[in-house]
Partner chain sequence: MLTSIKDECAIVGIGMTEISKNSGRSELQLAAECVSAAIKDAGLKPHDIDGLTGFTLDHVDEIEVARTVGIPELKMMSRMPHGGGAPMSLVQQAVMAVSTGMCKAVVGYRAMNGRSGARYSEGVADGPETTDAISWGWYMPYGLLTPACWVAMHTQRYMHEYGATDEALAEIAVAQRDFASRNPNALFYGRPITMDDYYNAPYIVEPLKLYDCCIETDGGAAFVITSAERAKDLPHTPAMVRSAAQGAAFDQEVMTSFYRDCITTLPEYDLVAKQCYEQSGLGPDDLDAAIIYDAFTPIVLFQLESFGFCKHGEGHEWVKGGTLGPDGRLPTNTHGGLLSEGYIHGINGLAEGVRLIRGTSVNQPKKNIENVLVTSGASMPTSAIIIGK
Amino acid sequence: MMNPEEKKAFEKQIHAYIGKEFGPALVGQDDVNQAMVRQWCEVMGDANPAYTDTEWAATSSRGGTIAPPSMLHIWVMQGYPMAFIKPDDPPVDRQRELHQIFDKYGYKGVVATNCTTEFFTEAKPGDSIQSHSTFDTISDEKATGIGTGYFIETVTNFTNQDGEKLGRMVFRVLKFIPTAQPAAAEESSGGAMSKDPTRLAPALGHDNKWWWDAVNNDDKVLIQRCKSCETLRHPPRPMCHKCQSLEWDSIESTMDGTVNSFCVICYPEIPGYSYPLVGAVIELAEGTRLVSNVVDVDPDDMVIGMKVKGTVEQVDEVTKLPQFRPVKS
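Assuming the form predicted on its own, can you produce the structure of this chain alone?
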């Protein structure tokens, strides 16, 4: 714990970053291109002809295809090299430099809290996308449920090769000192045991509470179905994306699935999870996709297209989740 003088010096150091850019603008390694747009639309299930149908787009008001606005930050992402950056590596920009200062003083936890994006105009095939990121605000120290820390808000402006503004993203993270887990009650033998932390609880709202109730109360995974056109959809939402009907019911999934994509999460380790943690997008037999974990598998054995079978399981003292396992041939 820092004394008042150390805390004052620390805060002066971090607040000095406000208004500074991370470094030189990031320039996309590839210009906007139809192949990447097509792959994005396939993964996202987006059939908007403005993105992929060149003949249809040629007759539209834009005169040609455009890139989905949601791809804007994708063009400048640094990709796989980021996975090989170690916490103690020399910082490559001011963002990592600032985070290393926080780490040095014990604020090693980080969690994204907000992201707001505005779109001004569309990117088109052939555009070179650039991003310019600046530290906008750093809060005073705040006490939160997961620990004490500081909110860092950054602003990123996206432009094309002509300097035309395409969009703006405000991103907010919390750098924090994780709250220590409370100790369990003393055992009758006199020894003390630490209570295991639980996974992060889902945010429940009007549109998804019914889905979680089926998981928690009935050990079932339900898939929302439009009553008008019978289109299945997940995650739950109030309106059908095909016919705009607000009427819906649900069907129960068989939990037979195929791994559509996956990642192996190793760092940072969040209390309540076992590592390495395999997170996967599962294509259910019914046709919708679900983000879940694949368990009882060596991460090196994971492959796209792997057949899996899911069940609803108690993963900690308070949490039930769908979990999938490889189907043995």
Contents of the next structure:
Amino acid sequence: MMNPEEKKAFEKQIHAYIGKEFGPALVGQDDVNQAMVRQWCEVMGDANPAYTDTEWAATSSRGGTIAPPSMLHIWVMQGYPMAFIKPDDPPVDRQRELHQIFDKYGYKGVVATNCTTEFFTEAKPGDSIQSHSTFDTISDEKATGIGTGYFIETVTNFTNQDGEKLGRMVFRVLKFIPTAQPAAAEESSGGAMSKDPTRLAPALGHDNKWWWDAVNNDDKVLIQRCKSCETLRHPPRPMCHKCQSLEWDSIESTMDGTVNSFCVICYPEIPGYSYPLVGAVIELAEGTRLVSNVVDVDPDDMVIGMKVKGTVEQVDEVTKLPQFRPVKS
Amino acid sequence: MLTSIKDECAIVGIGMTEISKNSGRSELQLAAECVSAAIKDAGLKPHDIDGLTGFTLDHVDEIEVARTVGIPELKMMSRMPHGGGAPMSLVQQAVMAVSTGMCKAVVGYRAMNGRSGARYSEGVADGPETTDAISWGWYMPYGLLTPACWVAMHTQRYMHEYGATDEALAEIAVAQRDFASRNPNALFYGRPITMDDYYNAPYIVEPLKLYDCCIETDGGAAFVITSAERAKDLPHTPAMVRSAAQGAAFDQEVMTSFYRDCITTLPEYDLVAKQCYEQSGLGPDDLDAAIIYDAFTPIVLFQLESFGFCKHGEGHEWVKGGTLGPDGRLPTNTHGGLLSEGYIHGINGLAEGVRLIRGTSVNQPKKNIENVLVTSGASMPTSAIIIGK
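Could the form predicted in complex with the partner chain be shown next, to go alongside the form predicted on its own?
Full assembly next; the chain just shown is listed first.
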């Protein structure tokens, strides 16, 4: 956290960038060309003949093919080497320089929030595209759902070799101190990978953690046993309900079971689970019951009395669970 | 010492807000509105009330209700556990307080933004490390996250053991929407459903379809209990409390009691039924109508069986042919129930039970209603009452 003095100095430093240029104009590494246009149209699924059909385009009002307008900023992109820029590499331009100042003060997250582009003149094969970017506004500090930060708005003007104005793009990013999304912080330039949702984890306490530890560390399903009268019990609890003994150990289940009842869960669909999902009360050979899933089964084939065999499995990136499958007879 | 609570107390006031999908106001306000309405309905003033009882699940503290409504002194506060199992135990609390002389008049209430706020269909979520949270951990990782999943498990086994089909469930679902279609305060007002509607609806958790499941609503409901003696001077026909019982049974869990030898009967309900009949000296033949907790259709069957209207495993046959309809043997959930009036955790059902005794239900049966059974949630620790004229 910055004290008010530091914050003032920091804001003065970042606000000094308003109105400044990123650096010299960027000139496209390739002139506008039919090959890149074709590739872009393929990827975007854009079949407009004005972009790719030279014969058809020759008869159009343009007299030849044009580049798709929304490709405008593609022509001046710096290409693949951008992916290898490290956060503390010397800044290639003032934008990187400004972002590094933010990073230094903990505003390590970045997310693009808005992009608006206006198009004035079409680019056509053979044109050489230039772009010229400036910082337009930097907001006061804002609290957002993903963290506290500053909105930076930049304006980029695109021109061709004759100085003709092709378009103007307003691009806004939020540089923020990540709170809920640490993943966004690791990638200082966009494209944070989102993790797949996982199943809800059980709450762990004195009376059940040992059971889940056996699942997670040893791939075992245990059944609690009273040391005094040897009664088995599940779910685990600290005292034997038969003889009130607090002494217990456990046995490992063979995971041979019979379906006592089941349900097919269809709605609502909770992230982390796949549907329809079969939940079942399994009567284990040892005599206790365990609620679990029956997998690799068509829900229509589920019947009460079905013999099943269970194993402990990794069901998603972070969750291990006992899961049961029908025993082929 | 008091040896029986039978007819010692009466429900003399009921109050409800409208039922909606978005109340647009706080749960405290809903609570204050229904509590205040119940007191007014009883012909009493806030300063006549000296006890409050509610749900542990309620987000509104009784002291906030008291100061908001203007109840100056509380001599008894209680909160009853296990959600849908709680409502009639509020009556038991109130009756115990009034019949022992601890309190003069007790209000029970439930207020919830159950649709626009926290919804039960969203499933159980993380919380502090309570025994309750630990218990949910045996089900959550496997995706058994909602009440529909847990009830479906009992239902599947019930169908298997007794040859029941969804015909019985359809009977209940359609009959109650029919009642609701004539109840202006019901969410299903003017919207009866057909058998085809029932069968064509999607599964929520097989074997439960859409119309087997209750609705989620916003609203509040409350009641006032005072002594039989005092009730004589109050404006409405008192609904005398004939019995009020609570029960939990061996190997009890909240909706997931899957570890008992038999999971198609509800021993906690057998326990509650036994007490209700013992306290009141009545039997199933003396009950003229019922408000049976119907978060899901199959639990109506389980409760009818526990209360001895038919044998265990026979409920699915017993309900067929209009048994629960307006002219049937046991008109049930004449307000439309939780399935189709609204879900105010059973206190809205209690209000309807009182209306049946007063003779003011919009679906008042033609026959004389002397005694009404009102129950709470099934497959959890639960409670029930019998009220009468």
